[in-house]
Each structure stands twice: as C-alpha cells, then as structure tokens.
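Next up: a single chain in structure tokens, the form predicted alone.
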Amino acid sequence: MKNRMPIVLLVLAVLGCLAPLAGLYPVFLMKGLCFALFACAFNLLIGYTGLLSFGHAAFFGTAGYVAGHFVKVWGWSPELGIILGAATSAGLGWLIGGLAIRRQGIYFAMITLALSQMLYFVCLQVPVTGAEDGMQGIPRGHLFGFIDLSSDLTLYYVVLAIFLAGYGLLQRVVNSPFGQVLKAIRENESRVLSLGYDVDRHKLLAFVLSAGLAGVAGATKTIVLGFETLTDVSWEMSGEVVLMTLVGGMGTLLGPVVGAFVIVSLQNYLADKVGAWVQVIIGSAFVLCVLALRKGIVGTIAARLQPKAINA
C-alpha cells in the first residue's frame, strides 16, 4: 500500500493541473481544495483515531479570522497569514484537545461542540471579527513578496500546492508507526494502553495535527474568497465536514477529497436553481450514501475492487 502513496499523490497533482484547462472555474476548484483539505484533516481523527469531533469548525474559522486580520490590517504577506492562522489553530487544538481527550465517545464529541460554540460566541462579540457582518475586503497580496495572486489561475496553483503538501503529509502520517498506533487506538484502546503506549499523548498529537491542517484550509479559503464570516465557526460547518467525510469514505485518504467536491458541487451548482431545497437534496444524498454506500463512495469502490484494501 505504501508503494501506491506517491502514485495517488501524482495522479491528484496531474488532475489538479489539468482541471482549469477542462473549463472548471478556478475559484470553485480552490474552494473545493480548501474543503477537501479540511475534510482530510478531520478524517485523521474520526477515520484513523476513532474520535468524533463536533467542533472542528473552530479551527477552520479561527485560522481564517487570524489570517484575514493580519493580511488586511497589518499588511502581512498571504503565506505568513496562513502560517500564523495554522499555528493559532494548532495551539487552540492543543487547549481543546487537552480537555476533550479526557473523555470518550459522545462525551468527547459534546465537549468539542461546547467549546466550539463558546468560540463562536467570542467571534460574534469581539469587534475585530466584524461580528455578523464578517471580515470583508481581505487582499490576496503577493506570495513571497513578488508573486501577484490577483489572478485566479495563479492563486489556484498555489492553493493546489498547499493541498498536495497537506495531503502528502497526511499520507505519511497515516502510514507511519505513529499512524499505526492511531489505528490500533481506534480498534482497541485498552489493548494499546496495555502494551505500554501513551494513548492520551497520541490522541492529543493527532488532535493538534488535525486542528493545524484544518487551520491551513481555513486560512487559505479566506485568502481565496477575500472575506471571513461566522459561518466558518458555526456548528453547521462542523456538521458539514462530517458529511463530506462520511459521503466520501471515512478511514480512506481519498474519500474526504471526493466527498468535499461532491458537497461543494451540489452547493454551488444547485443553489441558484433550487434555492433552499439544495439542503434537502444534500440530505437525501447523505441518506442514500448511508443506506447504499455504507463505506462511502471511495470506501465502497475500494472494497469491491480490492476487498483487503485499507487506504485509497
């Protein structure tokens, strides 16, 4: 399976480079890539560690606000804004994860949801976020001081590189000894503990890494769209990333990518045609996947083509 890792990454890189040439809008593709990285980061927890977080929007949105503020107000370059946003989310993940991993199951999920909603209230009240109006007019700036990101196509290839770097990192983590311990924790935490592993430490590291990558996705999305709103820190966004992961295939590396693009495509192309009914369509698609494709799109395909496959 490890021998297939570079091949999958290479295929994603080739498809990503050719996508704009096929007539797909760069802004749509960039939005899809940001959500794909967000879903992949979330999948590290639920798919490989067995931890269901209902508060991952906190890391996604916080990074967006931090990056947007420093790029717009302080005049920082976009790469520094993204790095600072990701670091802030990782630090927040260390705080929230340190509290949440003390509990398991539904209690873990409820703690992450409660702390995320507390952060949502903070973002709603503090002036720097723009409250309900959000943070508007965030400039794209110049990458490394000389690459102008005002062009959608130029920015797209930068976002593609960020996504591929994040995806490659997750590939390496999942297939490393650390990743094998995470899978063992998912299957039987008590046995891993009896073998002498520090289970809480592994959980916390996975949580911080997931939060940091979610922050990279959120900060990048803010640079792409030029604004940040309360939507990205709301509980609905946490539910949306769960939906993306389950539709694509939980516990597969490629599944969250497919799930993210499926959901983003439905939202973008159906919103103008059916209005609010798009939520009904997305909900119906989710129910269909749960009933007919219990392992998600990629998980089901992988199981039929190669029953013993673990990762896509």
Partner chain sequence: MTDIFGIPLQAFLGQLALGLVNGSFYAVLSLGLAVIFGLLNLINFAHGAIYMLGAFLAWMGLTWLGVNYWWSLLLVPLVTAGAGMILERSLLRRLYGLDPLYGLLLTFGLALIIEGLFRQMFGVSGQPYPVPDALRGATNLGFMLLPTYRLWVVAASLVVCASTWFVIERTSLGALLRAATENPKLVQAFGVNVPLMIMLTFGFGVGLAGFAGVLAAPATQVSPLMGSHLIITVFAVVVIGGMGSILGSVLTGLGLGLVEGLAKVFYAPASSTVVFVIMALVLIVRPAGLFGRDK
Contents of the next structure:
Amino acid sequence: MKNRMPIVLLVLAVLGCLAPLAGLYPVFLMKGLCFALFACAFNLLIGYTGLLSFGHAAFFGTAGYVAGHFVKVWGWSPELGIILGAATSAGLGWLIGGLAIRRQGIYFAMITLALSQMLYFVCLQVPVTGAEDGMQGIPRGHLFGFIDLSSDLTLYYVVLAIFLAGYGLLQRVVNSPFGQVLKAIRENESRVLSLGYDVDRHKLLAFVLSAGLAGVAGATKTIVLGFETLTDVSWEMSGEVVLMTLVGGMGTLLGPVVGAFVIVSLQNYLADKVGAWVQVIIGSAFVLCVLALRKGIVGTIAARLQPKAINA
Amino acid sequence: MTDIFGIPLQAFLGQLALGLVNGSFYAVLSLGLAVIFGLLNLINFAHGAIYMLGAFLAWMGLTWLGVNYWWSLLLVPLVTAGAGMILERSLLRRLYGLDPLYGLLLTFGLALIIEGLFRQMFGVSGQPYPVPDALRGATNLGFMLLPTYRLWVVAASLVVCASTWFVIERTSLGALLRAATENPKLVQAFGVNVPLMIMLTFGFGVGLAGFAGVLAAPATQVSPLMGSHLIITVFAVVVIGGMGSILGSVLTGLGLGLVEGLAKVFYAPASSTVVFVIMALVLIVRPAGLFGRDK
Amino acid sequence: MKQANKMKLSLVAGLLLSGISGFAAAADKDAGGISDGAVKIGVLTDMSGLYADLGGRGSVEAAKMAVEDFGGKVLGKPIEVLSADHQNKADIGANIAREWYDRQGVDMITDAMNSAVALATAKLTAEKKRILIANGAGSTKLTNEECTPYTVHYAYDTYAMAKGTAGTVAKQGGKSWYFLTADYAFGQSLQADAAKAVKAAGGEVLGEVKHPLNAADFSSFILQAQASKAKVVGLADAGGDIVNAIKAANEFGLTKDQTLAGLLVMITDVNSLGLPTAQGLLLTEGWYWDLNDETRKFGKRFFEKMKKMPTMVQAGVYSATTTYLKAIQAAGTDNADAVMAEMKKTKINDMFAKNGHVRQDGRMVHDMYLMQVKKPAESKYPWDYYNVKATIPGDEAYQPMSESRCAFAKKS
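Now show me the form predicted in complex with its partner chain; what you just gave was the form predicted alone.
Expanding to the full complex; the earlier chain stays at the top.
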C-alpha cells in the first residue's frame, strides 16, 4: 500500500506538467490547484481524524488577506507572503482548534462554524481588508526576488510545485505513525484514549496542520488572482470545501483533488448558463452525495476496483 | 434621571425590552433544534431555511389566498411540520445509524436548495408583510413605547416555549419521549412505535421553526436570506446553552437576546460578535454548555 | 495495483479535460478595424444574489435592446451580447472576464454589479487593454485609488448618492442630522461624504449609531435615532439593511416627527418595501423611468419584456452600450484606446443623460435627482413611486476632480 504513494504523486506531477500544454487554461488550473490543496488539508480532519470543521474558510481567507497585505503594502516577495499567511492561519487554527476540540461530533462542527463567522465579521470591519470592495491590485511580484511571475505559465509551475509539496506532505503525514493514531481516533476515540495516547494533543496538531495548509492554499490563490475578498472567509466557502471533499471522496488522498476540480469547473461552466439555479444545484449535489455517494467519486471507484482494500 | 454606566435608565430598559424580543426568536428556534437533537441526535441545518419558509408561507397565504395572520399562525406550523415529516420519512431515515455528521451535511444541502428556490422565485429584495390590525400601534410600558406587535412576539413565544416544556417534562407522552431519547430500543420493546415518534418529533421541531417564521414576518422584511443570517447565531446559542434541557435552551435564547440588546447600547459594532465571544468563554469554562450534560 | 493506477490516471485526466473543455475552445484574435470580425459585449452581472433585481437579467435585456436599436451592426460587423452570473464572487467574476477577453474576444464588459467584482475586473481590463463600463457597482474606488484609463463608471457612485441626498436636503431646510450607519468601510464612507455635504450646507450632525451588516433587528438603533431628536435621520447602509431599518422606523413611529433620508436607496428597495412603509423617504436617483416622455417610452418597452420597470442601473447599461457603439462608429475601430478617447470627448445625450460627459478619470458626469417617495394615495399606476424634489447638476453631485485620488488622471 505504502509504496504506491510515490507513484500517485509522480502521476499527479506529470499530469500537472502536461496540463497547460494540452491547451488547458493556466489561471483556471491554478485556481483548481489551490482549491485542491485546500480540500486536501480539510480532508486531513474529516477523512482521517473524523472531525468536521465547518469553518475552514477562516484559515483559507485569513492567509489570503495576510499574504495580500504584506505583498501589496510592504512589498514582500510572494513566497514570504505565503509563508506568513500560512503561519497566521496555523496560529489561528491553534486558537480555534483549541476551543473546538473541547466538544465532539456535531458540536465541534457548530463551534468551528460560529467562530469562523465571528472572524468573518472581524474581516468585514477592519479597514485593511477593504470590506466589500475586497483587497485589490495585489502584485504577483518576483519569486525569491528574481523569478518574474507575471507570466501565467511560470506562475502555474510554481503553484503546481506548491500543490505537490503540500500533497506530498499530507501523504507522508497520513501514512506516518501520527497518521495511524489519527485514523484510530476517527474509528474509536475512547479506545485510543485508553491506550494512553493524548487524544486532544493529536487532534489539535492535526487541526493546526490542516489550518496551516489551508492557509498555504488561500495565500497562493491570492497571489494568483491578485485580489482577496470576503467570499473566501464566508460560511458558504466553508460549505464549498466540505462539498469538494465529499464529492471526491472523504478519507482518500486523491478524492479532494478530484472533487475540487469538479466543483470549480462546475461553477465556471454554470456561470453563463443557469443563473440563480447554481445554489440549488450545489445543494442537490450535497443531498445526492450524502444519500447515494457517501464514498465520493474516488472512494467508489477504488472500492469497485479492489473490494479487499479499505483505504485508497 | 438615573443613569446606568452613563446610559439613561429609560433607554437602558428600552434596549433590554427589545433584547427580550430578539431573545424570543432565539428561544423558539433553539428550542426546536434542541427537541430534534434530543431524539434524533441530529442538528437540523435547514432550521433557518424553514424559519424563512414559514415567513414566506404566511406571505403567500395572505397575498395569494387571503389567509390572514391568525390563520397563518395556526396553519403554517402545521404545513411546515408536515413537510418536515415527509423529509424525515423520505431522506433522513436513510441516515440513521451512520455518523450524525451526514445528517448535518444533508440538511445543509436542503437549506441551500430551499433558499435557492426562493431566491429564484422572489429575488432577494424581500416582500412586505403588514402587521395585523389588532396588534398595530404601540403600548406604553412606562419607560418606553413598545410597538404592540413586539409585545405580542414575546408573549406568544413564551407561551409556546412553556407549553413545550410542560408537555415534555410533565406529561406521560413527554416521559415516553424522554425515555426514547435515553434508550430507543428498550422503549420499542415496550411496544411503542419509536419510528413514528421520531417522525412526529422532527415534525414538531420543524413546526416550531415555521411558527417563528410567521411571528417574524410582520416584524422584518420577508426575504429568502432571513434564515441564513440568523441560523449561525442560533447555533452559537445552542452551544452556549448545551442541549441537555428544554428549559436551558429557552433561557439561554432569552438571555443572549438581552446581552445582545445591551451590546447595542454600549458598543453597537460588537453586537454581531458578542454571542460568539460568549460562546468561546463558555467553552473554556464549561465545555458542556451552561445547561448541558456531558455525553 | 498497476491497473488501479492506470484507472486513476485516466480518471484524473478525464476529469481535468471534461471540466475544462469549455476553455479549450480556441479563439483567434487579431488586431484591425474591428478585431475578429465582431464586436462582443459581455454583461457580467449578479443573477441570483443581492443585486439580481437591480441589474441581473434586466441588464442583459437592456444591453440587447441597445444593440437592437443600434441596428445589430457597427461598421458593418455584427454585435454580440454575452452574459454571465458572477454569483457575487470576485474570483468567479474575474475568471469569466479573463476567459471572455482571452478566448472569446470580448471587447467591452458592462454592468459589473458588486464592487469587489468590478474592481477585480477593472484591473484585468486594463491589463488586457479592453474597456469596462461599470454600472451596477457603486464604489468610488473605481475612479480613485483603483482607476485605470480603461474604466468608465457610468450610472452612479456612492459619493453622488450620499452627497446628492444630504446636500440637497440640508439646503432645503433639513439642518440637523443623525446617522444610522453600517459598520464597515462602505457605510462609513457614505456617512463621511454625507456629513461633509450637510456641514457645507450649514447643517449639523448630532450623532451616529453603527450597526453590524445584515443586522436582524433594527429597533434598538431606531430608538437611539429617535432619542437624538434630529430632524433628518440619514441611512448610511444598503440593500436588506436599509429595508429593515425603514420598516422598523415606521413601526416605532420615527417617521412621524423625523424625516428619513436614504443615502443609497434603489427603486427596487422602494418596490419591495411598498409605498405604505416607504412614503416620505428622501433619496437620490441617477435616473427614473417616469421623468419625461423619452424615459417613459424606454420604461414601457422594457416593462413589456421584463414585467418590471427598469432601474437606474439597467437604463445605464442601455445607455452605456449605445454610447460605446457610437464611439466605435465615430472612431472607425474597436481599438480600446481609440474608443476611450472618443468616449471622453463626446457629450452623451440620450434618454439616460442630458449633456453627460466622461471625465478624464473615467467618471461619467450627469445630473442626479433628489426624490421623495409618494404617499400611497398619490400613486396613480404601478411603479409610480417618486416625486422629483430637485435636479442636482452633475458637476455638483459628483466628486470634483480637485478631490480625485486617481493617479493617472491627475498627471494628464
């Protein structure tokens, strides 16, 4: 099982390198990759630890604002912006996660939702975010100070590298002893507790890691698009990442990637076709997935292919 | 005139009275959530959407069929309860025995669908609903002139909450319900039709949301967004109160309405976040919630 | 195992390809008189969210009507109208705009409802050297901090709306003001612009109360406004907030002794409130369907198609599209620089604006109107909502160039 992981990563890397050459639109691909990383980070909680965070947009958006502000106003280079953004999100994750893990199950979801809503109001009110107008005109700048990112293709390969690094990290974490404990917590928390593991510490660490990676994704997206708006910290965004993961397959490494691309293409594809029905379609996707496709696309296919394997 | 922290006593009491009005909505909504959670172990994310649906049904009844406010107050909860029971039968039932998170996700999807449909039909500007004739005007409370309708909101929701509490805590039907919450299998073994009970309970909780919607219709603009704006705050109220007791959720709802009312006087911008801050504090001090029992 | 990997590979590839096939449609674009053989106009709007009634499908229809009235062709080449719903998300909006510019050869985007979307699109438009004529967005940043040589801000902006209402009302005797303000940048800037106008007209501001966005209940704020005893209560918020504030003001009897002045009220808000609640409210509009015979003619044509009277934004889209097409005709090309130069030197005279002109910073300056919402008894027919209280000359209503924060326009 384990030795298959590098192959998946390699396949993703090759696919990623070839995608723009196949005539796919780089900016779209970059946006997709950012959401894919965001969904992967989220999946570490829901899929491998059994924690449903309904406020993950808080980390995605905050990192975007922090990175955007420092790159735009202070003239930082993009990689420093992304690192600072991710660190801020990780810190925020430590605070929110620390509170939320005090309750379990549904309460956990409601607490994360409520706290992220509070953060939304903070982002709305502090002047630096530009409130409804958004933070606009963030330059792409030069990576490490000398690689010009204004070309879409150059930036695309940078984003691909960031995504692969994040994906690889998650792959390692999931297969490490730490990851095994997380999965055990998902299956039976009290059992793990009785075995002498510090469950709360493991949960919190997973939460911080997930928040930090969500931050990487959010900050990268800000650099790519050149702006950051309140949408990224709203509860709708938190719902979207849940849907991406659900569609692709919770608890599979590849699932969130697939799910993110499906949802992002769907939104783009529907933009000039259905008008107000988008929300209804998204809602129906939720209902359908929960009722009929709980394993998601990847999970279902993996189960079909190898009935004996438990996790892809 | 007496001052409290630099605020004239009159204004202070006035704001408290208004806080109580908002608290009544919180109380009815969180009561509905608590009733459903008690028996189904499910958080109904669509609660806000159903609250909105209740307001819209009242509006549609008045505009299209000429059903007046008082009939709406009676009929709309029944209609929403019926819709809720169909929902429970057809969809939610398939998820029992699975991780309760799936129920949350399903109802989240339903909330999006309901809200989306109403946006499609009515746009988001909203529709006006007139205050019923009998409740027009204002009542002098001595310290302020409160619109009579707001007074009615407080009275009606207190009556509904009290009756719910009475039925659940003081009647044999309620005793059965509580028993089914503790141990559904055993109650089933005694010959009680537990699935039916679950269905009725869900219908009742949802009916409460519909009732709150009708109550709200004359007081605010009837808009497809009215539910989603409110529901997250109500979730925080539920976390603060804990789901252990019916009385707890009602008291917490009213209490937080008061706190919010005070925030509006002292530092209005904080009124949107004060509930969340209290939630964080309660989690640090008493993770199970003010009235909660640890599960 | 191997088989599984192959399956996954093809799965991922398939999803990637199918998801993005929409973008794969290659477009060829070359420079020339009319590039790629057609003039394409994109209506980027909100069809499902907060602003759907203000712009939305009505804006798309307005653009189509403008093209139809122009004859469907400019310089002998066909004119096409595209439309998309940005769902109020800047990244979806910007993605659509990018795809339109890069792959569809769109020459001009209009409406651009929602300030975040408009600002993001403005940036992109300048990068791609096309034209953005913003109608639905209100943010003054479009012609100040984030201004570009390729942006025109057409129908209105928050400055003109706030100043129009506050300045004119204060001049007509409403000297003491109290503000009810949405507590974030937007509300604060509305209030600041209005307060300045009040003071300039010799009035005074007695106080303010700030409320959170999407407040569920306004009664508490209304009580505070009542206690202020100010003659005029200025509402520095928008959309659902302003509607609920007006409703609560009515319920608490504030409108008996005080006058409500909306700094950003649209006809759609009045329509959804209904005259019994909205009567007496003062507000500013850039256009109203019942101003004169020309506007009524357009209004009725529009009504036949949409079953609603046009808003100022939708009328603005019609006028902006016409203005743009006329500029192409005059310039003999759809090259953005030439068309912009043409638009900035020609006066705009149509059913929307009289002697309107596009300033150097992109602001389209035209007259605004102070309105008072009619009493139910005064309203003779559907959508008969306003009495015109005053006409505010464009140069007084809009922010003067001397206060402009637009870098390139100040240099030139």
